[in-house]
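Below, in structure tokens: the form predicted alone, a single chain.
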Amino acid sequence: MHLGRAITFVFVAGFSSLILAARNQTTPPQKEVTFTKDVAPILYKNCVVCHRPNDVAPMSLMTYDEVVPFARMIQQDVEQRKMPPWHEDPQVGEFTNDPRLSDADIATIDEWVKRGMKKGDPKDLPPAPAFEPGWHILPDVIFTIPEFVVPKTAMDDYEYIYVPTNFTEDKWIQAGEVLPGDRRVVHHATVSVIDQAEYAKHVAEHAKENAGVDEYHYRTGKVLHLRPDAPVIDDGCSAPDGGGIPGHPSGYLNIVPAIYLPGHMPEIRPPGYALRIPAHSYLQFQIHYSNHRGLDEKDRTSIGLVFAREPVQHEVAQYEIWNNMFRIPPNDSNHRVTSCFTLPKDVIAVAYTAHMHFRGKSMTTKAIFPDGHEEVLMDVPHYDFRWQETYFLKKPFVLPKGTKLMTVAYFDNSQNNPLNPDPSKALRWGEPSDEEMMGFWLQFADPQVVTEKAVEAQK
């Protein structure tokens, strides 16, 4: 036989036998991928929490019939990542409350929905999560406010509304929730901690209406703003006071067991750190109204509190980080502001949370510690005021005396946003949603060890 004849034969040959080996080869069967079985523990895990009955999201998904007329609307959402929400850049940081799905998680339900979203066998559903009606957590106590007439005239009120505790003791907290009495008038409400020294002043000063503060702010009804003509500051980090009010830190202490945003789910520190509540205190809830139904509503917003289970290490507060200065012109599309703020003395960062209205585009924060290395901290580079989250370190680390806090914020004030309720208009600070803010807050613990005198008084 001709070689290359013999060598053609050869392989003719061996590649028939490789084809009739692999006909002759059984393909292993592919699982089945159902909902009892793959997807509701996904969704019972990542969405629940929000997408069931009477929350903040708009469809329940904790059934099988009420999941399948939305699959390929999430099978679209979770392969773009929209949702779960999430707008921290997955490359800064770690935090304990992120609840982006994994890729094995994401190709799940996609190929559930390839194949036909088959239901599966019902003894495979695993338990739903039990929750307590209307929160996310578990209160131990819980505070509501009067019941308030909001007017159908208060399209942008604050109302300054305070509650005692009626504490006989110091009690520590470990997580809180606000929950809203009505979330079609209550846009959004901060919880603060009002010494029962402090009272009196705090309610006189939020009584007033229609007055001038100071030289750079003015007032209609109680909502303050910042006069047109004040100096701007757009680079606070230019300025002796990193971009607060003149002759005033940025930066300011606060006590804040929770606070209500859009999106924003519960305050929950880490085990060993805790917020103190002390004893008399009083509970102020700044609540920010924007009523557009025509009609008078009445609303009794509340919050809840968790006291800690444990002995508690570390005392946490909060820094709130502001340039309350700058201007954005009308039509600019990318407006650069800046705060600085340097620590007083050494805290444990323990969460982020980024402050703008309807144009701010994007936030970053970093430190710039006395040695002079530079390190992000928080970069949200799509953010979206309708769901806004507080971010919660997985490790809590020390940043020292004399570090610098510098946060960039850009803005869209142009026809590009959808959100922009009028490009031509230019903004300064102001409590209303259709003026702007610009605010970085450090949720921090102090690194010197709590008393055991102090934890005992939680017993």
Ligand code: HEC
The other form holds:
Amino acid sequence: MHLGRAITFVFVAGFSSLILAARNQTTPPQKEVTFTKDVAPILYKNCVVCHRPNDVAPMSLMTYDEVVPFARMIQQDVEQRKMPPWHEDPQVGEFTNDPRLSDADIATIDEWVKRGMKKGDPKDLPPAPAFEPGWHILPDVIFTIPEFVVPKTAMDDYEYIYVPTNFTEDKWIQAGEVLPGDRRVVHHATVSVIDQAEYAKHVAEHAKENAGVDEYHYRTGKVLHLRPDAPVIDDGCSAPDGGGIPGHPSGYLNIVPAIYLPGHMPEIRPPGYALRIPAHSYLQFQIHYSNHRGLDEKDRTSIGLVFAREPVQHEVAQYEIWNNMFRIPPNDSNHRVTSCFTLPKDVIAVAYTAHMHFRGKSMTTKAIFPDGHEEVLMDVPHYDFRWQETYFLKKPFVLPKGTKLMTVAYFDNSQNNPLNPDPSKALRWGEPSDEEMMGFWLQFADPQVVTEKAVEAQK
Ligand code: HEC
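Now show me the form predicted in complex with heme C, since the one above was the form predicted alone.
Below, the chain from earlier opens the complete complex, with every other chain and molecule after it.
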């Protein structure tokens, strides 16, 4: 592979310098935009993390020969800012994982395409970034589920699979990534940390045929749904539970080192912020399998974890805040649903995620501080189910106890929504993708400084 690439470069280099020489006789020398000098660094920095062989994007953009056939499409997509993908409003907040290109980079690509996509001097080409196959981080440790057969009948199944960490001491996790074993059937995977006592309880609960069934929920096979006749609360903020199941708060705590969702990249927390995995914990893989291949498929999904390298200051966890009681009428193109959750303690905001299914249209979350002033935290004006990013704040900041987080989502259940599987259906909360969810997740850190020598624990 390396050898092949080197040979290509030598060959094309000789060729293009001939062309250059010929051109220079007639036109005055001018600064030329070339692939090797100008375009490759932009792609290496911003694109190849996904656009490399066997990764999430449909084509690799590592080499000149791979890029040229897509050049016009690249020019168009970067100008329209469709690529790299990013769905948070650029006016709201600053995020460490904001991949948007600078105007100068976009102009460079534009110029390069307009001027005939010159290759340039191979010596200008920066070294290609190195990746672990599949991963977008370099994990210190990887946990993989035992081989799981996803039957061809598993159109929408939630499976709960447990892997012991066998950690004999607490570990601090700065980054994490869930790598689907088979992207064609793994729709999403949430990995949560649970302790030994919870482990036994979870295993027993999820083994039950009627797991999760109560006065509001029913089950079909391996998925849970809200009953069609459950009370309707679209405006969660007007209800005592903020949009949660009556009697339950809209927000609950979860310890999630990493999650896989469509278009989701790894969780990379700022230095000094880390998630604790206590000794002897288990990892619960909640995997949503969706097998439309007509064949049984085998899956071995993994989570990769990177230990904190720097002293940990703040311990990270997550509030998942939901409206679970909405009802979206058929053919409604702009259905409003809200949730509200009041923070029970001081937290440091670290990252935000918007979660809806195919009808999700937009989501905005604002903080209403105890002194009454308001601030928009997250604004996803054009939600896209295929791109469920988590937005990591450049400057984490304190949200004091008593701050109300108010989320407003709109759903498009009309036929104008190209992703809509069925506009004629009224929708309630449900685990399958063709039913709906409305969630805002806040990764937060404890303002209390961690006093133990958290990094020493890794040795
Ligand atoms: C987070 C991963 C990711 C990053 C980063 C990314 N892409 Fe993509 N790209 C994808 C995926 C997945 C698709 C296919 C799905 C889609 O089109 O929405 C895609 C599609 C495309 C397409 C359209 C291909 C087609 O056949 O329609 C172009 C062109 C493209 N990307 C260019 C770029 C460029 C240029 C960059 C960097 C400036 C970039 N992408 C960054 C994941 C990514």
